[in-house]
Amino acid sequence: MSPSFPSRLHRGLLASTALLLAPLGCATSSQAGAARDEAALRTDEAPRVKPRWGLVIHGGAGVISRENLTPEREAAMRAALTQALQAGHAVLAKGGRSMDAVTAAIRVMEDSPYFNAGKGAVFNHDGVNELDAAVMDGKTRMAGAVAGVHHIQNPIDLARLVMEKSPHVMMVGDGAEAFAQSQGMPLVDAKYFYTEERWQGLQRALEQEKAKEAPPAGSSLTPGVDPITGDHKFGTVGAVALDMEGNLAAGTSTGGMTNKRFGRVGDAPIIGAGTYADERCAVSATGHGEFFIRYTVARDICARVEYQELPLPEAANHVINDVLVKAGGEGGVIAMDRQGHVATPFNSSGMYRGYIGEDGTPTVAIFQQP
C-alpha cells in the first residue's frame, strides 16, 4: 500500500510552500489520517520557548514519475531514506550536535547505490566519477567543501575535515585528496563507485550526444537522466538538522551531472548556493546547479528569514516557486529554522525527501501529489 499524505503543509497564504511528508509504511486514505499527518508537520506554528529538534533530508529532485519507478525500486529508496533519517535521529536523540546528525544521515545516502552521491555517483563524459560535497555549521558559520574528488568514499566527511582541520573553506581535486591523506583518510579505488546502472546511463547519454549536432563548447551541460527510470533527475543528497541546543547545520553531497565535462562543478559544494546554515536557518538544495549558483538560493532563503523576518516556509517557497521559476531553474530545497519549522518546496514533479522529529517516527515522500 502506498503512503497517504496531503499535498500541502501550509494552507492559505502559503498553500504552495512545502509538500507534506508521509510516514513510511503508514497507509491511510482517511481524512482523519491526513489531518493527523498535516498537524504533525505544520510549519506555521508559533515559535516555542524550547526549540524542537529534528532532521530533514533529500535525495534529489526532478521529473520523477510513478510510471517509471517500479514498486521494488521505490520501496528500496524509501528504505534507504528511512535508514538515513534514523542514523541522524540516533545522534540527536543522545544530545548530539546537528553537524554530527547531518553527516551521519548523508553518509548513509552516499553509501547507497540509489542516490547520485558517493557509491551511486554518475559518470562524467570521460567515464570518471567526480564528487562534490559541503557542510556548514550554523552556530559558528564555519564551512568546508570539496569538489572534483575521485577517490573519497564519503566526500561529506572530507568536507567536514576541511572545515575543522584547515584554515580553508574549499579544496578541489588532487589537492583535496592529498589533504585527506594527510588527515589519515584513506583513498578508495575508482572501481568502488562503479555501478552498472550509472555506467549504462552514461552510455545512453553518449549515444544521444552522437546522434545530435555537436553543441558549442560549454553548452552541453544539461540536466542528467536517471539511468534506471529514464526520468530527468537532479541526483544530489542533503540534510539539515536542529539539535537539542538549538543549533542548526546543513550538508550536501553529489556526483554532479551525467556526461558533464570540463571539470564542471555545481551548486552543492558552493556555500550560499547549494548549502548554507546560520543561527536562524539551514538549507540544502537539489536542482539545476547553475541556477542555484546564480541566484545564491540557499543564502537567499535565509536572508529573507533574517532581514525580512519572513516565516521560513514563505521565504523558501518564494525563492523556489517564484524567483527560480521565473529564471527557468528547476529543483528544490529542504530547510529548517531554529524553532524546528520545516520547509521542503520544489518546482519539479518530485523530490526524494524525509523528516524525523523528537518522536523518532520517520516520514518519507517522493512525488508532488499523494
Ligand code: ASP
Contents of the next structure:
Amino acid sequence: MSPSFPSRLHRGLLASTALLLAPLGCATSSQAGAARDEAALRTDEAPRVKPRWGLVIHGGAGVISRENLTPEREAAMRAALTQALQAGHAVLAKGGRSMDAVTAAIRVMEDSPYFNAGKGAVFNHDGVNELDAAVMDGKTRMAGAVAGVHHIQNPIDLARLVMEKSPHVMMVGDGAEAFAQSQGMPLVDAKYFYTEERWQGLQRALEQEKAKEAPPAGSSLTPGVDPITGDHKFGTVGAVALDMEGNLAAGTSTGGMTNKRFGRVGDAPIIGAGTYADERCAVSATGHGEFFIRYTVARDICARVEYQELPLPEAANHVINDVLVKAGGEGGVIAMDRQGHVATPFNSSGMYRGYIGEDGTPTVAIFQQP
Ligand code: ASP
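Can you swap the form predicted on its own for the form predicted together with the named molecule?
Everything in the complex follows now, all chains and molecules, and the chain you saw is the first one.
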C-alpha cells in the first residue's frame, strides 16, 4: 500500500455516501441522451410504498486515477458495465428472478477482459489465474461458492451449481472442478484467462517484490499495487438485484489479488464477508479481502439493517467509511434493500459501478466526483 494511502482513506471518509453515478460517457448517443442526472440517483432514504426493482453492479474499487485511465479504456469499461446492466435488466423486466439477473450481469463482466474476474483475472504468484466466486439467494438464504478454480470460464455459474445441485455451500480447487464436470460444465484451458496486461501486472509486482524485502505479516503493503503507476484496483465484479417478487440476490466473482500466494482465498466467496443476501438486504463487495473477511463486511451491513433498523445507505456507509477506514481496509460495496434502496459507498478513489431500475436507463460511474 502506498504511503499516501491513509490520506486517501481520509478523503473517502469525507466524501459522500458515493452513490454518485456519472452519466454514461461511452454509450451510444441514445443511451447517453437517456442517461439520468446523477443527482437523481443520490441515495433516497425515505421508505418507499412500492418496492422498486432493479440491479446494481460493481467492477472493482481501488486507486483509479483519471490520468491513468485513457479515454478509450474508460469508454470500453463503461460500455461493458452498461452491457452487464442491460443483461440483468432484461431478466428482471420479464419478471425473472433476482438470482438470474445477478448471474446474467456477472457473466458479462467475467467475459470482459477489463475486469478482474473470468477472462481478465489477475495472475497469482505462480503465474496462474485462480478464481473465486459466490452467490446467495436472499429469500431462501441458500448460497454457493467456489474458490481456487483454474479452468472454469464462468465461476459464477459454478457457484450457482454448488448452491442448486449440491448439499454444500463451498467447494475449492480440483474438487470444485470435478463437481463442475459431473454437472456437465466443461473445463477450459488455463490459457483462456491470459491477458497481456495482467501478465505484465504480475511481472511488475514480482520485480517490486524482488527489489524490496517481503513485507511483514499484517503490513499495509497491499498486493496488487502497480509500482509504476502507483495505482491499484481490486477489480472484482459483483451484482445485487431486487426482482418484481421482492426477492433479493447477490453475487461476486474475482481473480483475487495480483501475486497472491499459497492458495490465498479472498472475501468474494466467503458468505457474509464479500457476498451476502437475506430477505432485507443484499451486498457484494470489492477491496482488500483480508479486511472484508475479518470485519464480515457484507453481513455486518445487513445486520445493522436488521438489528439497528438503520436505513441501508446509512448502514453501508458506516461500515465502509467508518469501521473499515479506521481499520485501514480499502474498498467498497454495492447494496440493495427490499424496497429497492441502493447504496454504493467506497473509501478508495474510485469504484466501477452502475445501476439500472424499472425504466431501463443504465447509469454508470467510476470516480467519487464525475
Ligand atoms: N476482494 C477481492 C479479494 O480480496 C479483490 C477485489 O475486490 O478485486 O480477493
